[in-house]
Amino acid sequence: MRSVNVMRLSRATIDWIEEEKASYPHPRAALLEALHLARAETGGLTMEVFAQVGDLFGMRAGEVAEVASFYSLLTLPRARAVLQVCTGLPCCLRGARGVVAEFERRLSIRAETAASDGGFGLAEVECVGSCATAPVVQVNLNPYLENVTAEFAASLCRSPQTAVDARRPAPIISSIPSGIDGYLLPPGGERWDSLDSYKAHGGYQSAAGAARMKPEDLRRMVEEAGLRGRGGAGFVTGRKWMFMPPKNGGPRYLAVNADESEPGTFKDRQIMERNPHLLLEGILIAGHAIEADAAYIYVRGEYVDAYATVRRAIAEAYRAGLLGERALALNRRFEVRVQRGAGAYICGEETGMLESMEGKKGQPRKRPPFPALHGLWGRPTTVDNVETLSHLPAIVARGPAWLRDRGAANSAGHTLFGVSGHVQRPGVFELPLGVSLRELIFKHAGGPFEGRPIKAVIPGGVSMPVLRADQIDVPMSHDALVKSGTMLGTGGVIVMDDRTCMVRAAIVVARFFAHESCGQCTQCREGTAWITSILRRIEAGAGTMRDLDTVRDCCTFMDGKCICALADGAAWSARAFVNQFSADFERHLTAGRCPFDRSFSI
């Protein structure tokens, strides 16, 4: 019998895994990191590798494989250089399909496969959170290659090693417009990514001030400021903190959501890469307010640079005594750790994230109980978004009235608006809530290419209902957008010009939701698949008028019927596309083909 060589995990990798396990109250929290390390070392996750990892966690190989199979970054084609092309809506609008075609032609492989020699693999992936620099390619788990042209894509095909070695500096695409007193981003394209640079601009003074306050007074201050969560739901932050029960002697946690996966959304990455200590200072303030013992930051797995930058910032903070045994002015222990996700949009949902943080499949939990009572490892937990926490130093330093004066009614303060798609200057802009959508698109993002007319705008990430061009004279605030039939969401604005086929846009968004459904709710699993299938049939010219009613029925079947809001977002999106742009859909049905010859490709 021929022997089979099984690659063993190295001693260095095992030691790293053991060190990660020791960082958590429950060792299984290090499972995803272990799988990342094992895949990087062995080139692919096999049952033999699952068995080795399982031995380190007291799990069977099948249990480890079940977790790994849930995450797209752990199930990529096995090859020395896996070329991942983002085909989310912003990237498709900027030519991602041409990049995929270039790779397929030059490498003679199709997406989701690998070459027979194991050199190249190719995968189409959902939004990677770099929408302003579309199209985007990621090779293995290297930093992004942004603004990719067909010519640059061709250069990656010279050899697997060429692709693995390719690097492009990440462009600065976030800014504070002139006349705005910014407090989230460093000005002028600066990076305050070291402790010295952050402290030189007053860093950690607010945390020291907050530590002198009683936790209940700090909670009240943030509630009075009117800060609403910037992760999409928009709940009042100080009020959320008050849901935490009284201390009972056991540990309490802050879970930081940095799993920024909503297509059109790429703001948290700007804070983590350019101003990571602002986030850590916000974590210290929130940790004191909710009397937490530790904070765990969950960063999406594709954010390689952001993860590394935050990890370095945490190490600096420990060396400076800001974290650890006697954290800054808290006179008690406070720990901060960062975890990597592994490619699953659903882990941006707070309970799906908690499941993933515990080393499980990221399937959302049924509620009640809510995280404030039963969160990480069954303990009281508050979940806050990166940008939300980054507001806290300014609130403590300047007071709640100062924040309320910046923004709109019921929408206090600034936010980081991301603008992508068919605009001349895509990017992230720090502006007060209440700025008009028209001003955001035309003044700050430069308007569409060649002065073309706008056809449609998604105002807050693809879960939010799309607006027509005649609806963009609306303030970007929670209340005003609701009155317009949509929502602020994450403030991720996607602009589509008059060449865009709205059926194709609807397909790309529907495909995203179908791909990212965790599958545990029938309405979501089946509904997202049905909507995608029907829209494809319409786009191909083979649909009927009844299909439009079927899409609307599917949306009703899904909306508000599932454990989490993924099905809601899918329904809101599809329904809005069909209702707002019914003429586009009907033209497909009457012409028997797509009538928009200059639209982007899918």
Ligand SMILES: Cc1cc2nc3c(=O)[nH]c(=O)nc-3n(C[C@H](O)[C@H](O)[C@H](O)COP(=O)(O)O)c2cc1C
Contents of the next structure:
Amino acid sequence: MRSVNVMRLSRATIDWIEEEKASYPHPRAALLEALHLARAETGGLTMEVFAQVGDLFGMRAGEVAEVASFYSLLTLPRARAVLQVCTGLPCCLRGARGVVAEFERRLSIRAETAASDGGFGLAEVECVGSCATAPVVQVNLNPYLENVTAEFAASLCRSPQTAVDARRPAPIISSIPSGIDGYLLPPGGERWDSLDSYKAHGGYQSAAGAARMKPEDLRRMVEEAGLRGRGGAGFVTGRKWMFMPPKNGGPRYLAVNADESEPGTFKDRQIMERNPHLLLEGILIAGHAIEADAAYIYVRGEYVDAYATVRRAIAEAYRAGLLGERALALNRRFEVRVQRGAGAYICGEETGMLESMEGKKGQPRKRPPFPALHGLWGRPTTVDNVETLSHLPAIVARGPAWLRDRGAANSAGHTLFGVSGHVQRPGVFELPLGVSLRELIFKHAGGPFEGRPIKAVIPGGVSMPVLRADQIDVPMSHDALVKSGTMLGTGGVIVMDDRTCMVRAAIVVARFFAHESCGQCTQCREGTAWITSILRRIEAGAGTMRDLDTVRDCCTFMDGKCICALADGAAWSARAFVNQFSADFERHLTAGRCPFDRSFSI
Ligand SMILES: Cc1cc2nc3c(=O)[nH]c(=O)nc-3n(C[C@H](O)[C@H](O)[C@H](O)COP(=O)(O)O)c2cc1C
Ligand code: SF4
Ligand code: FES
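Having seen the form predicted on its own, please provide the structure of the form predicted in complex with the named molecule.
Full assembly next; the chain just shown is listed first.
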């Protein structure tokens, strides 16, 4: 177990940091990794540690501290065992508040603090990307403890060492339903996480085929396939690639978005942990299509297993000559590196991610210029999501028409739908786009607990407007969901049953956005905070009818008026809760208290 007293970085850590620095065109890209390593070694980041890290990067201690202060994993309480309890919406729906209360009671500490002896620390964190196994606890940066009961939480409190040593095998929660010809997940709960296992199933043949094509033909092929980005915005991938300018001699990059932090979303993790070479093959194909020199994968810092699995896969691919000097698909130099984030949802926004990759605070950039012209280190860059890239081997192998035939109009192919909340079999299901939301919930996720009626469903991560139960006979396609007043987003479905207080659900989502706003835009910074505090007042029974209009006004003030779409998502979500479930809000106002006695706690 780490000590909390070590203040100086060891020679081994310094060497590791120097090696990381050397692997990027600009050494500062290794700053977050250096801070992770420094925190792990010293137990907490003090000004003395910032000064040492700063010396390695030619930065002042204050500059390093400013970057670190942006990231929640670098600002956790200082203790030997930091218990991080996820209190995102899916975890709250399944009892996360009880887990926090159990820790607080047994350890006599409040969230966001540490015990005076430096043994235990406690923190509430937002969605850690394991919503199907809620409630989730992470101790330091160890693999998650999933489906945590109050009893298990109590057992962790025996000693900091017990908590650090706690391990449980991670359940496989993603599957290809029978009758579906899957191409993203390995079948039957298998893990193809070694090169041999991936190659035994035809791996890397598509990359070799793509290498024989001209980049412009490959771009056209992917556009014809109708593949749309799976990161949330749904932009047509082949078309985005066309925005890259012609080669002019300097380096060009592919930035791979593996930040996956939208509550309700936990699908990219399935690919990285179970099929990492599929992602690498997709990266080779995209790298050829956009004529990139290198790809950088940005994995959220909490994804310990996914990061390790991808890192191992990259090392294997280098050893086999698939990457590096004469990369398989390209017959020229092509490098792939993986970077760790440090706990900030906004680093999933593409330009926030680029800033973070460069070792800065992950604050989104104003556009134009767009990343295709001015991306990583000012060079042409395409940003693609993990699942999006993982479609490419199948498109190259089977052709664009094959993908278009799977899915719905304007929504080609399969996707990995996540289902969490009040359902019997939460998980990730590989299914064609266009499957009905009802079928997804009832057939694949087993329907709500105890056969209870459904009250509400968020169809694609918490940024997307919530639907009422009478709206779930809708195909899960981009167009159909827009017609229903919402959007596909990340395909992360969150189900709430009839006991749920929708004001509480709205608060949990609103506080997430308020916490994650990077603070650059006044409308977003102030609006998300105002919405949260007004909703809290309503839930406490002290609201007025005018409060509902004030929430709507805040949404109008934010929507479409900020640097990035975090503010839009916060506004869409709050507006939909208030408008779709106005009766729940009004009952609080007339009762002067929350009338939903059996609802989840926040
Ligand atoms: C606040 C915010 C968070 C986002 N988080 C993610 C994320 O975690 N992963 C992701 O792939 N895209 C995320 N996106 C979307 C990205 O900005 C971008 O559209 C996407 O990575 C592009 O890849 P795609 O075209 O393959 O979907 C986010 C967007 C916003 C506004
Ligand atoms: S909209 Fe919010 S998160 Fe996005 S840049 Fe502005 S303040 Fe930051
Ligand atoms: S893992 Fe807790 S809400 Fe997603």
